[in-house]
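In the block that follows, a single chain appears as C-alpha coordinates, in the form predicted alone.
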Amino acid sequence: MVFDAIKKLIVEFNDSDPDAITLETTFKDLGIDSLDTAELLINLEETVGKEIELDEEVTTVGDLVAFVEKKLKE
(Lines of atoms letter the chains of each structure in order from A and count residues from 1; the text may use other names and numbers.)
(Lines give C-alpha, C1' and ligand atoms only; values in the text may rest on other atoms or scores of the structure.)
Protein backbone atom coordinates (compact mmCIF):
# COMPACT_ATOMS: atom_id res chain seq x y z
CA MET A 1 0.00 0.00 0.00
CA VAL A 2 2.75 2.47 0.93
CA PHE A 3 4.74 1.68 -2.22
CA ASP A 4 1.67 2.14 -4.41
CA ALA A 5 0.85 5.47 -2.75
CA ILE A 6 4.42 6.75 -3.15
CA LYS A 7 4.57 5.53 -6.74
CA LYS A 8 1.31 7.33 -7.53
CA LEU A 9 2.61 10.56 -5.98
CA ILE A 10 5.86 10.34 -7.97
CA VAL A 11 3.97 9.80 -11.21
CA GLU A 12 1.75 12.80 -10.46
CA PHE A 13 4.72 14.88 -9.32
CA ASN A 14 7.00 14.54 -12.33
CA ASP A 15 5.06 12.54 -14.92
CA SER A 16 7.31 9.48 -14.53
CA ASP A 17 6.55 6.19 -16.23
CA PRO A 18 4.91 4.11 -13.47
CA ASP A 19 6.49 0.93 -14.84
CA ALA A 20 9.95 2.46 -14.36
CA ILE A 21 9.44 3.02 -10.63
CA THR A 22 10.66 0.16 -8.45
CA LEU A 23 11.90 -0.12 -4.89
CA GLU A 24 15.45 0.17 -6.23
CA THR A 25 14.79 3.35 -8.24
CA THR A 26 16.76 6.29 -6.86
CA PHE A 27 15.23 9.70 -6.49
CA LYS A 28 18.22 11.07 -8.40
CA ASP A 29 17.30 8.85 -11.37
CA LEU A 30 13.79 10.34 -11.20
CA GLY A 31 15.13 13.91 -11.09
CA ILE A 32 13.80 14.36 -7.55
CA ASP A 33 15.96 16.23 -5.03
CA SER A 34 15.68 16.35 -1.24
CA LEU A 35 13.25 19.28 -1.29
CA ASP A 36 11.05 17.41 -3.75
CA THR A 37 11.20 14.34 -1.51
CA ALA A 38 10.00 16.43 1.43
CA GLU A 39 7.12 17.74 -0.70
CA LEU A 40 6.21 14.17 -1.69
CA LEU A 41 6.19 13.22 1.98
CA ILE A 42 3.84 16.09 2.82
CA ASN A 43 1.44 14.84 0.15
CA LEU A 44 1.82 11.29 1.46
CA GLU A 45 0.90 12.48 4.97
CA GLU A 46 -2.44 13.60 3.58
CA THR A 47 -2.94 10.17 2.00
CA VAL A 48 -2.12 8.15 5.13
CA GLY A 49 -3.57 10.64 7.61
CA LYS A 50 -0.48 10.83 9.80
CA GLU A 51 2.31 13.40 10.17
CA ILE A 52 5.66 11.92 9.18
CA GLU A 53 8.86 13.84 9.85
CA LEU A 54 11.68 12.92 7.49
CA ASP A 55 14.52 12.54 9.98
CA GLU A 56 16.84 10.32 7.97
CA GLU A 57 18.24 10.29 4.46
CA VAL A 58 16.41 8.30 1.83
CA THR A 59 17.96 7.73 -1.59
CA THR A 60 15.68 5.13 -3.17
CA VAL A 61 11.95 4.62 -3.39
CA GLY A 62 12.45 1.51 -1.25
CA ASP A 63 14.23 3.57 1.42
CA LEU A 64 11.24 5.91 1.58
CA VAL A 65 8.75 3.02 1.67
CA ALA A 66 10.62 1.37 4.57
CA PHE A 67 10.91 4.70 6.39
CA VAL A 68 7.20 5.48 6.06
CA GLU A 69 6.16 1.94 7.06
CA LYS A 70 8.34 2.25 10.18
CA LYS A 71 6.83 5.63 11.06
CA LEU A 72 3.28 4.34 10.57
CA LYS A 73 3.93 1.61 13.16
CA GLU A 74 5.05 4.14 15.79
Contents of the next structure:
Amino acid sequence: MVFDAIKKLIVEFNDSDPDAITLETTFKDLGIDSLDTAELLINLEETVGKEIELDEEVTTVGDLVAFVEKKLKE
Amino acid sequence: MLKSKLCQLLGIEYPIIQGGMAHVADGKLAAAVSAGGGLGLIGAGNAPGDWVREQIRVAASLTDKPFGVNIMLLSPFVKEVAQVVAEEKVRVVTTGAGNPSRYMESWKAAGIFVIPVVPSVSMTKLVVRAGADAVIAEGGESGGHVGELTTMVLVPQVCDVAGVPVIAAGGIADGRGLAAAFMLGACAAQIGTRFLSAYECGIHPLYKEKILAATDIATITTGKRLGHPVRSLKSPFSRAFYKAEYSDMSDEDLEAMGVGALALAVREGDWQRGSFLAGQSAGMVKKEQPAAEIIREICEEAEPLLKGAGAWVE
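Target state, the form predicted together with its partner chain; input state, the form predicted alone:
Below, the chain from earlier opens the complete complex, with every other chain and molecule after it.
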Protein backbone atom coordinates (compact mmCIF):
# COMPACT_ATOMS: atom_id res chain seq x y z
CA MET A 1 0.00 0.00 0.00
CA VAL A 2 2.59 2.50 1.13
CA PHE A 3 4.89 1.35 -1.67
CA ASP A 4 2.16 1.94 -4.24
CA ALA A 5 1.46 5.40 -2.85
CA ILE A 6 5.14 6.34 -2.90
CA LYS A 7 5.59 4.92 -6.38
CA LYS A 8 2.61 6.93 -7.63
CA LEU A 9 4.02 10.12 -6.09
CA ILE A 10 7.44 9.53 -7.64
CA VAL A 11 5.90 8.95 -11.08
CA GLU A 12 3.83 12.13 -10.74
CA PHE A 13 6.87 13.96 -9.44
CA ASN A 14 9.37 13.33 -12.21
CA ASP A 15 7.75 11.07 -14.81
CA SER A 16 9.80 8.04 -13.79
CA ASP A 17 8.89 4.75 -15.45
CA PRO A 18 6.68 3.01 -12.83
CA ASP A 19 8.01 -0.40 -13.82
CA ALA A 20 11.55 0.74 -13.05
CA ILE A 21 10.69 1.60 -9.42
CA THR A 22 11.34 -1.26 -7.00
CA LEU A 23 12.08 -1.38 -3.27
CA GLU A 24 15.78 -1.57 -4.16
CA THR A 25 15.79 1.50 -6.42
CA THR A 26 17.79 4.35 -4.91
CA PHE A 27 16.52 7.93 -4.91
CA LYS A 28 19.81 8.91 -6.52
CA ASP A 29 19.03 6.59 -9.47
CA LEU A 30 15.65 8.29 -9.78
CA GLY A 31 17.34 11.67 -9.86
CA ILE A 32 15.71 12.65 -6.56
CA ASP A 33 17.84 14.73 -4.19
CA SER A 34 17.25 15.75 -0.59
CA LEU A 35 15.17 18.79 -1.57
CA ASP A 36 12.96 16.66 -3.79
CA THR A 37 12.59 14.23 -0.89
CA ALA A 38 11.27 17.05 1.32
CA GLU A 39 8.64 17.86 -1.30
CA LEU A 40 7.73 14.19 -1.80
CA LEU A 41 7.33 13.82 1.94
CA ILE A 42 4.92 16.76 2.16
CA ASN A 43 2.89 15.27 -0.70
CA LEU A 44 2.97 11.85 0.94
CA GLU A 45 1.64 13.32 4.19
CA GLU A 46 -1.35 14.64 2.27
CA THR A 47 -1.92 11.18 0.80
CA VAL A 48 -1.71 9.28 4.11
CA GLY A 49 -3.24 12.08 6.19
CA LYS A 50 -0.53 12.07 8.84
CA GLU A 51 2.59 14.10 9.60
CA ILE A 52 5.78 12.14 9.04
CA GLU A 53 8.95 13.39 10.70
CA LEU A 54 11.77 12.03 8.53
CA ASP A 55 14.59 11.68 11.05
CA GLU A 56 16.46 8.83 9.38
CA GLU A 57 18.63 8.62 6.31
CA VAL A 58 16.73 7.00 3.42
CA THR A 59 18.68 5.76 0.43
CA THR A 60 16.28 3.44 -1.34
CA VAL A 61 12.55 3.50 -2.01
CA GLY A 62 12.34 0.47 0.31
CA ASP A 63 13.97 2.49 3.13
CA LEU A 64 11.28 5.15 2.80
CA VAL A 65 8.48 2.56 2.60
CA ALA A 66 9.74 0.83 5.78
CA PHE A 67 10.11 4.18 7.54
CA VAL A 68 6.62 5.38 6.64
CA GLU A 69 5.04 2.02 7.58
CA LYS A 70 6.76 2.22 10.97
CA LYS A 71 5.50 5.78 11.51
CA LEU A 72 1.94 4.88 10.51
CA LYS A 73 1.88 2.16 13.18
CA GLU A 74 3.01 4.57 15.93
CA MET B 1 16.81 53.95 11.84
CA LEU B 2 15.61 50.70 10.33
CA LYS B 3 12.95 48.83 12.23
CA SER B 4 12.61 45.08 12.09
CA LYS B 5 10.89 42.55 14.31
CA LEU B 6 13.99 40.37 14.13
CA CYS B 7 15.98 43.10 15.88
CA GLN B 8 13.48 43.06 18.73
CA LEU B 9 13.42 39.27 18.90
CA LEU B 10 17.20 38.92 18.99
CA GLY B 11 18.09 42.11 20.82
CA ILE B 12 20.25 43.45 17.98
CA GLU B 13 20.45 46.96 16.57
CA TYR B 14 20.63 46.36 12.81
CA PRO B 15 18.74 43.71 10.77
CA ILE B 16 21.93 42.08 9.51
CA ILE B 17 23.15 38.58 10.21
CA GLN B 18 26.64 37.54 9.22
CA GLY B 19 26.89 34.30 7.24
CA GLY B 20 28.27 31.35 9.19
CA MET B 21 31.14 30.75 6.79
CA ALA B 22 33.07 27.56 7.60
CA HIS B 23 36.82 28.06 8.23
CA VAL B 24 36.25 31.84 7.97
CA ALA B 25 33.74 32.88 10.62
CA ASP B 26 35.55 32.48 13.94
CA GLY B 27 34.81 33.99 17.36
CA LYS B 28 36.69 37.16 16.50
CA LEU B 29 34.67 37.96 13.36
CA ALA B 30 31.39 37.00 15.06
CA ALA B 31 32.18 39.30 17.99
CA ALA B 32 33.08 42.19 15.66
CA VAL B 33 29.78 41.87 13.81
CA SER B 34 27.76 41.60 17.02
CA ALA B 35 29.61 44.50 18.62
CA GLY B 36 28.80 46.46 15.46
CA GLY B 37 25.09 45.93 16.06
CA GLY B 38 24.44 42.96 13.76
CA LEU B 39 24.32 39.29 14.65
CA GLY B 40 27.71 37.59 14.36
CA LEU B 41 27.93 33.87 13.73
CA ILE B 42 30.66 31.34 14.34
CA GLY B 43 30.77 28.86 11.45
CA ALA B 44 31.18 25.38 12.94
CA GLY B 45 31.58 23.76 9.50
CA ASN B 46 33.30 20.40 9.96
CA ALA B 47 35.11 21.47 13.14
CA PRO B 48 34.97 19.44 16.36
CA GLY B 49 33.03 20.52 19.46
CA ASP B 50 36.13 21.72 21.33
CA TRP B 51 36.96 24.24 18.62
CA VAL B 52 33.39 25.55 18.64
CA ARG B 53 33.43 25.89 22.43
CA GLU B 54 36.72 27.76 22.27
CA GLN B 55 35.37 30.19 19.65
CA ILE B 56 32.16 30.78 21.63
CA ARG B 57 34.33 31.77 24.57
CA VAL B 58 36.51 34.00 22.38
CA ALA B 59 33.41 35.80 21.11
CA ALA B 60 31.93 36.10 24.61
CA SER B 61 35.19 37.62 25.88
CA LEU B 62 35.09 40.28 23.16
CA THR B 63 31.44 41.37 23.29
CA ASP B 64 28.45 41.21 25.57
CA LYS B 65 26.11 41.41 22.58
CA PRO B 66 24.24 38.31 21.37
CA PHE B 67 25.92 36.10 18.76
CA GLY B 68 25.27 32.68 17.29
CA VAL B 69 26.74 29.51 15.82
CA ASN B 70 26.07 28.07 12.38
CA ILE B 71 25.93 24.29 12.46
CA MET B 72 26.47 22.25 9.32
CA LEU B 73 24.22 19.25 9.83
CA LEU B 74 26.35 16.95 7.64
CA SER B 75 29.45 17.56 9.78
CA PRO B 76 30.99 14.42 11.30
CA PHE B 77 30.97 16.32 14.63
CA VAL B 78 27.38 17.56 14.43
CA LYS B 79 26.22 15.72 17.57
CA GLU B 80 28.93 17.11 19.83
CA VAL B 81 28.61 20.60 18.35
CA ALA B 82 24.83 20.46 18.91
CA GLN B 83 25.54 19.64 22.54
CA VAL B 84 28.19 22.34 22.96
CA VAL B 85 25.85 25.14 21.81
CA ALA B 86 23.21 23.94 24.27
CA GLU B 87 25.72 23.74 27.12
CA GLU B 88 27.14 27.18 26.35
CA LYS B 89 23.60 28.55 25.95
CA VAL B 90 24.39 30.34 22.72
CA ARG B 91 21.68 32.90 21.86
CA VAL B 92 21.13 31.81 18.25
CA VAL B 93 21.81 28.72 16.16
CA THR B 94 21.52 28.70 12.41
CA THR B 95 21.71 25.38 10.58
CA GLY B 96 22.65 24.33 7.08
CA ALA B 97 22.35 21.18 4.95
CA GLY B 98 19.13 19.63 6.19
CA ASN B 99 16.44 19.59 8.85
CA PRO B 100 17.63 20.11 12.46
CA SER B 101 14.46 18.57 13.96
CA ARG B 102 16.32 15.96 16.03
CA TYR B 103 18.19 18.67 17.99
CA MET B 104 15.29 21.07 18.34
CA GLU B 105 14.12 19.89 21.76
CA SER B 106 17.50 20.26 23.47
CA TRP B 107 18.17 23.63 21.85
CA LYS B 108 14.76 24.95 22.86
CA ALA B 109 15.35 23.74 26.40
CA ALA B 110 18.58 25.79 26.42
CA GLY B 111 16.64 28.88 25.30
CA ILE B 112 18.28 28.98 21.87
CA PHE B 113 16.62 30.84 18.98
CA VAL B 114 16.83 28.39 16.05
CA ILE B 115 17.07 29.61 12.45
CA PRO B 116 17.52 26.94 9.78
CA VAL B 117 18.72 27.89 6.31
CA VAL B 118 16.10 26.75 3.79
CA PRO B 119 16.51 26.37 0.04
CA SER B 120 12.88 25.54 -0.82
CA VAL B 121 9.25 25.87 0.21
CA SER B 122 8.95 22.22 1.31
CA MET B 123 12.00 22.48 3.55
CA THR B 124 10.52 25.65 5.04
CA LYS B 125 7.33 23.81 5.93
CA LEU B 126 9.26 20.93 7.51
CA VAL B 127 11.60 23.06 9.65
CA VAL B 128 8.85 25.42 10.82
CA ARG B 129 6.78 22.43 11.87
CA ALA B 130 9.80 21.13 13.77
CA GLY B 131 9.88 24.39 15.75
CA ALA B 132 12.12 26.83 13.86
CA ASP B 133 11.85 30.37 15.27
CA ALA B 134 12.76 31.98 11.94
CA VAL B 135 14.22 30.83 8.63
CA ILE B 136 16.96 32.04 6.33
CA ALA B 137 15.89 31.79 2.69
CA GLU B 138 19.17 31.52 0.87
CA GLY B 139 19.28 31.90 -2.89
CA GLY B 140 21.91 30.46 -5.20
CA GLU B 141 23.74 33.78 -5.58
CA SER B 142 25.43 33.03 -2.29
CA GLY B 143 28.88 31.55 -1.80
CA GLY B 144 29.73 28.05 -0.62
CA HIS B 145 27.02 25.40 -0.82
CA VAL B 146 24.20 26.73 -2.96
CA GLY B 147 20.66 25.82 -3.92
CA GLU B 148 19.13 26.11 -7.35
CA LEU B 149 16.65 28.96 -6.74
CA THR B 150 17.59 32.61 -6.80
CA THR B 151 16.96 34.93 -3.86
CA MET B 152 14.44 36.91 -5.93
CA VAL B 153 12.11 33.93 -6.37
CA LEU B 154 12.88 31.98 -3.20
CA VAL B 155 12.30 34.68 -0.57
CA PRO B 156 8.69 35.64 -1.46
CA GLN B 157 7.65 32.00 -1.79
CA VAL B 158 9.21 31.13 1.56
CA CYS B 159 7.51 34.19 3.09
CA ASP B 160 4.17 32.92 1.81
CA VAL B 161 4.37 29.70 3.85
CA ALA B 162 6.79 30.38 6.72
CA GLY B 163 4.60 32.02 9.37
CA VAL B 164 7.85 32.96 11.18
CA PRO B 165 10.30 35.79 10.39
CA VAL B 166 12.22 35.27 7.14
CA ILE B 167 15.80 36.41 6.61
CA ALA B 168 16.91 36.82 2.99
CA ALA B 169 20.35 35.64 1.91
CA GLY B 170 22.28 35.32 -1.30
CA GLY B 171 23.54 38.23 -3.39
CA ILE B 172 23.02 40.93 -0.75
CA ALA B 173 26.05 43.14 -0.18
CA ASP B 174 24.77 46.70 0.11
CA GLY B 175 21.81 48.85 1.12
CA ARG B 176 20.04 48.26 -2.18
CA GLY B 177 20.04 44.53 -1.56
CA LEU B 178 18.85 44.96 2.01
CA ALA B 179 16.01 47.27 0.90
CA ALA B 180 15.03 44.77 -1.78
CA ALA B 181 15.01 41.97 0.81
CA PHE B 182 12.43 43.94 2.83
CA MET B 183 10.34 44.41 -0.31
CA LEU B 184 10.40 40.65 -0.92
CA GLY B 185 8.93 40.11 2.52
CA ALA B 186 12.04 39.42 4.58
CA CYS B 187 12.75 41.23 7.85
CA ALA B 188 16.55 41.01 7.74
CA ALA B 189 19.42 39.98 5.51
CA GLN B 190 22.18 37.45 6.00
CA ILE B 191 25.40 38.65 4.46
CA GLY B 192 28.53 36.57 4.00
CA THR B 193 30.78 37.66 1.16
CA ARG B 194 30.92 41.35 2.11
CA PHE B 195 32.26 40.40 5.55
CA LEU B 196 35.22 38.64 3.90
CA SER B 197 36.61 42.15 3.49
CA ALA B 198 36.16 43.07 7.16
CA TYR B 199 39.36 43.97 9.02
CA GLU B 200 38.38 41.47 11.68
CA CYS B 201 38.05 38.65 9.15
CA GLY B 202 41.15 36.51 9.51
CA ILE B 203 41.35 34.98 6.02
CA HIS B 204 44.68 35.02 4.15
CA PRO B 205 45.46 38.47 2.63
CA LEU B 206 45.46 36.97 -0.86
CA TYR B 207 41.88 35.73 -0.35
CA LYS B 208 40.84 39.28 0.55
CA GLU B 209 42.77 40.69 -2.37
CA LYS B 210 40.96 38.34 -4.76
CA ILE B 211 37.55 39.28 -3.34
CA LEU B 212 38.28 43.00 -3.69
CA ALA B 213 39.45 42.46 -7.27
CA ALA B 214 36.43 40.28 -8.20
CA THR B 215 34.05 41.40 -10.94
CA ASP B 216 30.39 40.56 -11.50
CA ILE B 217 31.29 37.36 -13.38
CA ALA B 218 34.11 36.25 -11.09
CA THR B 219 32.39 33.20 -9.55
CA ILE B 220 31.57 29.72 -10.78
CA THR B 221 29.41 26.87 -9.46
CA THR B 222 30.98 23.41 -9.39
CA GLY B 223 30.04 20.03 -7.96
CA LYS B 224 26.50 19.89 -9.32
CA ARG B 225 27.12 16.29 -10.38
CA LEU B 226 27.82 15.36 -6.75
CA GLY B 227 24.48 16.77 -5.61
CA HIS B 228 25.94 19.59 -3.54
CA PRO B 229 27.06 22.45 -5.77
CA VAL B 230 29.51 25.01 -4.43
CA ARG B 231 30.07 28.60 -5.55
CA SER B 232 33.61 29.96 -5.49
CA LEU B 233 35.86 32.41 -7.29
CA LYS B 234 37.06 31.27 -10.70
CA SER B 235 40.58 30.08 -9.93
CA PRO B 236 43.00 27.46 -11.21
CA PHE B 237 41.44 25.00 -8.73
CA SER B 238 37.78 25.70 -9.50
CA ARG B 239 38.43 25.62 -13.25
CA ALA B 240 40.24 22.27 -12.93
CA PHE B 241 37.36 20.95 -10.79
CA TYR B 242 34.84 22.12 -13.34
CA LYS B 243 36.75 20.33 -16.10
CA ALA B 244 37.03 17.15 -14.03
CA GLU B 245 33.31 17.25 -13.27
CA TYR B 246 32.52 16.87 -16.96
CA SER B 247 35.20 14.23 -17.56
CA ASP B 248 34.89 10.50 -16.84
CA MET B 249 36.38 10.92 -13.36
CA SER B 250 34.45 8.89 -10.74
CA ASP B 251 32.28 10.67 -8.18
CA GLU B 252 34.58 9.39 -5.42
CA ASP B 253 37.69 10.85 -7.03
CA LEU B 254 35.90 14.12 -7.74
CA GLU B 255 34.75 14.32 -4.13
CA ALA B 256 38.33 13.64 -2.95
CA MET B 257 39.61 16.44 -5.18
CA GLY B 258 37.69 19.00 -3.13
CA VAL B 259 38.80 17.85 0.31
CA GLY B 260 40.87 20.42 2.17
CA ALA B 261 40.71 22.98 -0.65
CA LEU B 262 38.83 25.60 1.39
CA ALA B 263 41.37 25.43 4.23
CA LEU B 264 44.18 25.93 1.68
CA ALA B 265 42.48 29.11 0.49
CA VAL B 266 41.68 30.50 3.94
CA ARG B 267 44.95 29.67 5.70
CA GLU B 268 47.58 29.54 2.97
CA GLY B 269 46.07 31.77 0.30
CA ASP B 270 47.04 28.99 -2.13
CA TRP B 271 45.64 30.34 -5.41
CA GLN B 272 46.60 27.20 -7.34
CA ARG B 273 45.07 24.57 -5.05
CA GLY B 274 42.64 26.47 -2.83
CA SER B 275 38.86 26.82 -3.13
CA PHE B 276 38.05 30.51 -2.61
CA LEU B 277 34.36 30.39 -1.72
CA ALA B 278 32.49 33.58 -2.57
CA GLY B 279 29.03 34.71 -3.56
CA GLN B 280 28.11 36.50 -6.76
CA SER B 281 28.11 39.74 -4.76
CA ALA B 282 31.95 39.59 -4.60
CA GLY B 283 31.95 42.10 -7.46
CA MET B 284 30.22 44.58 -5.12
CA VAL B 285 32.86 44.35 -2.40
CA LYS B 286 35.25 47.22 -2.98
CA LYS B 287 37.24 47.93 0.16
CA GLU B 288 38.48 46.60 3.43
CA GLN B 289 36.55 48.06 6.40
CA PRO B 290 35.75 47.34 10.02
CA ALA B 291 32.72 45.01 10.34
CA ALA B 292 30.79 47.69 12.27
CA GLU B 293 31.28 50.16 9.44
CA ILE B 294 30.04 47.63 6.87
CA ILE B 295 26.85 47.09 8.86
CA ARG B 296 26.23 50.78 9.42
CA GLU B 297 26.91 51.65 5.81
CA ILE B 298 24.51 49.02 4.46
CA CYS B 299 21.71 50.13 6.78
CA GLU B 300 22.29 53.83 6.17
CA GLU B 301 22.11 53.16 2.46
CA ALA B 302 18.90 51.13 2.74
CA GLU B 303 17.05 53.73 4.80
CA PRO B 304 16.59 56.50 2.18
CA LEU B 305 15.78 53.86 -0.43
CA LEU B 306 12.95 52.49 1.66
CA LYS B 307 11.74 55.98 2.58
CA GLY B 308 11.85 56.94 -1.08
CA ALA B 309 9.92 53.91 -2.25
CA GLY B 310 6.74 55.99 -2.24
CA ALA B 311 8.06 57.79 -5.31
CA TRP B 312 6.99 54.78 -7.37
CA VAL B 313 3.36 55.22 -6.41
CA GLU B 314 1.18 58.06 -7.55
